[in-house]
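The chain below stands alone and is given as structure tokens, in the form predicted on its own.
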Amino acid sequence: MMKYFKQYLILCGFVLSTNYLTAQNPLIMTQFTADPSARVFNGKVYLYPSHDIVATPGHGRIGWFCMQDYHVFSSPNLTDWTDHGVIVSQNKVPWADSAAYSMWAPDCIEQNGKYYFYFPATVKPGNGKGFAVEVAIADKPCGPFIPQSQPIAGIHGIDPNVQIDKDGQAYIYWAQGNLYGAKLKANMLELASDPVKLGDFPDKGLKEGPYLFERNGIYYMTYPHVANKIERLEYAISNNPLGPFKYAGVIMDESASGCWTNHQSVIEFKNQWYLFYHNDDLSPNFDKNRSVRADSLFFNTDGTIRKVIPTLRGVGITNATKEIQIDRFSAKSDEGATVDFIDAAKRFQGWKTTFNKPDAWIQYNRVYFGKPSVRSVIVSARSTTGGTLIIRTNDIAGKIAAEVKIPKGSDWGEIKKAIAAVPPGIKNLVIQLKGNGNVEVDWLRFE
């Protein structure tokens, strides 16, 4: 673990930028984010999502899905994102309809030294219906990505997906009311078989979204259905790239928030399995404007994947002298601590912790402590009446780190309190209320 975080200061040189981003879940917290592809390339996870703004009179229709670009996104840790900003938009793609808005999930992937990165877009009036996908091609993940003149000849559909197997041959996979795979030619550009209608998922309920992975032998092919209302992940395993498939469980249930869609990807990265996908975190009364999310996925000793209950914390390991969202929680008390936008009017702000009973509290996992030993604790917080946070860590001793007394006032402000050394390593933090009071935190760091 030494090693890793000293491969991390090192790496902090380059990922502190304009564009540098630090979040639990959602991920992103710039914009709007969905339909995550992750994937790993040069020891780093890339994220490619699809980018969700919000229609307005001209610009996409009102009230639906509206995307006019694609971003990356890059982590040496799944903690501290970067920004690359925008790598394709529709009025750079020659055959697209620029005023569809309909720049819907992507997937990317290496071979050769070259990136491929697949996405779907609405053609052009005149020049047929529907959907076609797209190639654009980049000498490094993050671009500069150059579309080709073409669509994909023989694919019309949405949500592609590539997949190279262990004998080398490439894969494509995207829906259309069904789910459909062919062989690509050495190219990447071309089909090198004829489409096929993949087999056995269920008859009745959209179906989208497909995404496989190899694991042990075994073919897993995720995606998103309807089998009531809301989109829920499911996964199908076979022997072959193409299937048939058989049918084999739930991975994630319907979102509790009752957001309409969900798409996901797995990546294995450093020795574990992760599932990204999407909620409606930033935009909870408008499912359309959407956000991503990632945590671990667990495989049974038979190969079955273990369902993924949603969580706030998320991935990755906190840094104590970065400012640790106590909002995106491991656990908390069942009374006296809620958490709410910070203002609903700038959702991109984030949340904060409201503690207003006495001892309610809310824990905070995997934080490193590194070297030197940090000697103080800044809370950004604010109280109606005033009160005093108890920070500790949840361990055997449960050390208490510091008691910090909060003022008086209706203004956001940063208190210092000195604090006792803290041994290095990673450890779960506890914030408590003592006694009566109101207090509102929306962050906390160590220095």
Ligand code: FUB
Contents of the next structure:
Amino acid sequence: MMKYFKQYLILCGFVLSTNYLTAQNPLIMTQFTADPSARVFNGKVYLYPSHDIVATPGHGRIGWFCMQDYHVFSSPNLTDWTDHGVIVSQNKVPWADSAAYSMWAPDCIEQNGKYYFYFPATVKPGNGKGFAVEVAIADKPCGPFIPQSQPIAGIHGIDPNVQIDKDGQAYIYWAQGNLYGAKLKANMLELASDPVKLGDFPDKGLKEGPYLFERNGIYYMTYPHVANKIERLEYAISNNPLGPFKYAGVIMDESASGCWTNHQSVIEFKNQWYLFYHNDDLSPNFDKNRSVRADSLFFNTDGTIRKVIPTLRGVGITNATKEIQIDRFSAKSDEGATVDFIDAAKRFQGWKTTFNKPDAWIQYNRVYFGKPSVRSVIVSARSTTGGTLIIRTNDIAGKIAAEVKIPKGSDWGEIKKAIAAVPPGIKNLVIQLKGNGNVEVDWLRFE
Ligand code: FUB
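Form predicted on its own done; form predicted in complex with the ligand now:
Next comes the full complex, and the chain you just saw is listed first.
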């Protein structure tokens, strides 16, 4: 199970109910999250996603996207995430239809010490039609955010994205079947130029979710596009923030699970670039309840982006003394190591790994072992047959750190085994079944 506990702390200058989460992919295991806008503010990563919920009679449209508010999350290391709670809800936005449950993909940007949170919502009946884009303003990245009384004049659409160019000029982008952009005034609340339809993107197929970033003088416009049946992530480049852009390639292929949407943001954090996106990990049978993920992103020397292959392991370094979710594996044997929900009726509990063929193995990369050395391993496991797991690090070829016997029984238990000292450093862990048996593992940790 994902580590998850609740505390009250003084954060961002005021008292908040705060949830601490430790996760790989998906990043957030306590609620559905989608459309991630990741930002680096003051040396920390902030995540502003949409918040999918399950529509119920009278609350949203059954079988469709349903979102009534936004949370913000932060992380100092891309591994430990804090949920700072709700920052904006549909019933606190004067012009928005509080029966629409349509608080779609947002974005947040800092300008002159203020934080501007941009989000789309459906306008109240009688005030117009469709989606408009609103700004809420705060002094801190996690709020409190105060919504304006009116949406931004001149924008009809979804998926706002704001970027500030090197000269301080802010640009806003949005989608309405195609991608649009305009300059923002210095107040960040009004358009400073007429909206333009951005070119030149592929003609056919829905394009949405614009997210622009600049690197070495190249403006990268990233966007989801339905080139085939469902969305994939593409990008186009320009030497100007409003284009024209030139199609440059696919960043991420269509999801193998069939999740119809994808939606991205790209950040550089501590000298590494990352792609944030979403999939339907926690709701494999209903792709309107999505979950945010992150993976590393790399550039070729000519500035083009290498395709990102989605992983479960995701990003960041896992501390050996925290629960290590080996079901978010880096690699595994072709046979005999499978991953399933612990309880398909309670998916937020996460996944387990089942080993059921001799020598089946799973590898989990980037685990940090510190000083003083850990001296035992604890495995949360159960086994209907009884079985033995070999747990080793692969830095000293094949050196066995521990053999842990999982007793026969039907209940989950924590089995502790003393181990030899582990030299400090970041290591890859391999967990392997010794001989026959059927062993299920929830997590393991060292102490
Ligand atoms: O989350 C609702 C919509 O789905 C977003 O606004 C789109 O980008 C797509 O992800």
